[in-house]
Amino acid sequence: MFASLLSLDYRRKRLLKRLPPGVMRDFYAVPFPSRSSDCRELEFAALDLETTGLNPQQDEILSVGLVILRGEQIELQSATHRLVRPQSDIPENSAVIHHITDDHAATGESLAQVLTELLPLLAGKVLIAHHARFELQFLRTACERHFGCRFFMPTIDTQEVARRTLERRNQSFRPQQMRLAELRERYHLPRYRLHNALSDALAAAELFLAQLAQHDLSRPVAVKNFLLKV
């Protein structure tokens, strides 16, 4: 409870004094950006997970796509999309949903060898996710098996900005509404495969610079004014 009163930056720093040295020390290393920190001048991840289920206890992550940001432009030459091998066979009702089979995932890599290789991409940056608690979630579980250690970083939830943008225009909505393509439809943004993390990735990037676009960018931006408490 008290630990979720301080800065992020201030608990980075408190965490990096008791870390062995390995890949959570290499990642909480860098210093997270100031939260006054103009988003132009930034560098974010969007990063997007499909899972076997919703429980990070019990469920495993399949697939994690990722897309780098330089201020208002997706760098598309950083796009990623890697396959996990997960210790369990798929549940049917999963693989209807995200097309990744048994056969196809045995191909692809262990878990923590695709997070020894994804914490350096996310280190320094801002992470932007829709619905993003999910995300964290996952990634929380997974850091706390694999290198005993939580994981947490200033992160962007597109679904939580729309939520409080039309909050504050006392505009109603339905949950629905705040879904992924739905909220890409209402900014006119062209309509994606769903459920490939990579494709989810790039479309969340691009919901953050449309919402990005309807602030008054002749003057700085604070990423404080996007963060998800976290």
The other form holds:
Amino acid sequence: MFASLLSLDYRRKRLLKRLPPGVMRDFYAVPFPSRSSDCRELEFAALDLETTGLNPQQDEILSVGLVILRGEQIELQSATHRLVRPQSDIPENSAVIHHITDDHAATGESLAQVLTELLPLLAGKVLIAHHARFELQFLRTACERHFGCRFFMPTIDTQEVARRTLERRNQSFRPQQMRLAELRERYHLPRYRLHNALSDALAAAELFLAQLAQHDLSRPVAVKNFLLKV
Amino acid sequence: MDVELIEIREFLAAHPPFDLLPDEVLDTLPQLLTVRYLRRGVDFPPEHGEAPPAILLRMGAVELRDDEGRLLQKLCEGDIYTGACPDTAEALATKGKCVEDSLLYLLPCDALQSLRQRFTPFNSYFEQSIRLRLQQAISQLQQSQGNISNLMSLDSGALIRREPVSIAPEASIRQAAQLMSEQRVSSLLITEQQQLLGIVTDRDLRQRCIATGTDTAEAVSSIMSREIFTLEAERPAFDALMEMTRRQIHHLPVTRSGALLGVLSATDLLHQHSLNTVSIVGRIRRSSTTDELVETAQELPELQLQLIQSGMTADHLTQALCAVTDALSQRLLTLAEEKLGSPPVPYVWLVCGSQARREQTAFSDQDNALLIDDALQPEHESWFAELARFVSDGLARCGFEYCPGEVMATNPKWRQPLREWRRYFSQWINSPEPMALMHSSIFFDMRPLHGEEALYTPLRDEVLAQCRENRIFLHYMAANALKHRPPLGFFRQFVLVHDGEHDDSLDLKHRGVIPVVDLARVFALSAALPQLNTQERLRAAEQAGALSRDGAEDLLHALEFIATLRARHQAEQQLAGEALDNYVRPETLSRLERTQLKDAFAAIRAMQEAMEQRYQTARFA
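What I would like now is the form predicted in complex with its partner chain, since the data block earlier showed the form predicted on its own; can you produce it?
The complete assembly is shown below, putting the previous chain first.
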């Protein structure tokens, strides 16, 4: 079981020793939560990125939405939305999705600045995102480019949780049923207009609460039930 | 960026009471919230830490029950629960359960409190007193119907345009007529040492002097009307209208602190009202055939509509309509007597139910009965049968449907001499049977309309005295009064009924108006009060100590709100050319109106429960 969180925290400690002072060192200085912790005792950061495209090598982050969960409670006070100023023009085919125009994006901050604000908010928490590999890949690329450092943290992919649940029940499903909007409807969550980073982050956070609520909450529910395999 | 938490902001902005908050507060309000998700079957409210929250339902449904497991309330999207907050009006008790998967927004109670302190309209939503909320609701309802009718907001005194014109009783008729022409008035008061002796009008000059050939040199007192009804200046102009309509007079002396202020004429009131009850009643009085009456009666729906649109409350509306119905019935009776000849023995025509209570809307059913002198002989019966048939058919043609329960003078059972009526009441009161009593409660709302009133008064007094003495009868009446229950409130597009069932539409009559009418009847009978009108009964019961002041106020407000909503509903149906009914679909009510209705229901329910306790009705149901 190399894919255990224990090894993730082991990797964190090993990396920490080699890191110079700075944003990344501060981030890795906070221990990752234990895999056996009860979800109700943890803090989560639900995150969503809007980008100019799907390729983390070529495409750029345009906006970041984030909301913090304390146990089974979403703290809206923590809701954060940041626009990122891209290096190149925003392709039209992505602008129709996220509605961020060049003019709008020009009011944003540099990616390094946004990361510097973002990383302390993520430290010590569990990341939540829908189709989290996408967010992880973009964050990884961004951290490597701007801080020359790898990025990893314990992560819950709400899409993966949904897929595993259905697979466990031997239920077949179509890919579009795994989309955020469809899954939310399944759990009787309100319809949101998607593709705003903060709305999507909140949407994923609520979906996670609904998934958590499916467990027997009279007993501790270990976070490892939800974590993405690394 | 300005899109922060837009989904949540929009939701708040669309739901009372948050929609009452200014934009800049709504912009920051979402940040004060936390979000929780409770699965179906989970207890509500969820456990909280040191700071209890108010809870707004974003999705899902919650049932709240009291300690005995009775359903109190069912919350859905947009409903707010403040039961965990200190100082709220919410029922204390409550064990709740999510009956659907639910997404909740939690607002710390102290944050709610601070919003309440800063914003008055927002605060009034949480106002503790149902009474205050209902008062507000009634005035809002009236305002939404256009201008508040002048007749209700004006004192009678305010409509008096000039000093009274008067003359001494010994002056001649000619002098009186000269003075009236000089002063350009249509009526003249006859006074002696500031004392009002009588009144002479244009019509008196025509009918009692010119038409009869009386010498104009005679004293004016010979043609004056003597028993003068006067109205205090503080009474609303509406009351003047009602008195004129009922008494069929066109001039009403108005006094202030006992002193004559002036004369109010029907024309003065006419200026305040376009289609007016006085003029309709005047036409009814002049009609000489049923056909003419039918024609005039066709204006009733239009009259009802106009009165509602003028902002009249339901009480004033039904009083006005009842004045017209009374006039129609009276005229039909007179026409019948003209056709059949004078009655073989004295009788009195009685109206029952809503007409007796003066709570009729245009085109209620007709409920009536005949009380005949004990000298009645078998050969007289056909005269009374024909009278009843003539009046009842006439009313039906005027739009008042035959009573489905056959409570009409055409039914021999309700066309009886005094001794039979005594026997009926004695049986109902002294050996009550639940079913029989249920059908007879209509006879405890009864009013003489035409004929020998003296026949009825002793019967009424006997009945009232017996009612008060007979506890068992009162127990049964109380049990009857609790047959119609107001709903708990609303749940989505449904009406939430007592046992947790849902109705598609709200029957404003049987679930709102009737419960109050029934309660008031028991209060009145228990204290032997002669009043019939529900509002008058409640006020009199309060005076007599049969009902607490708060209880009376609550019921009055609840009734007024529900009845006015009902009148408005019927006006809308009329405008849309639909048949009139009492059924309101919840989705057509605003969220505010739902809340206000829920308050009204709660007020009625509280009084029903008090009556249940007092009369131990469970044993008599």
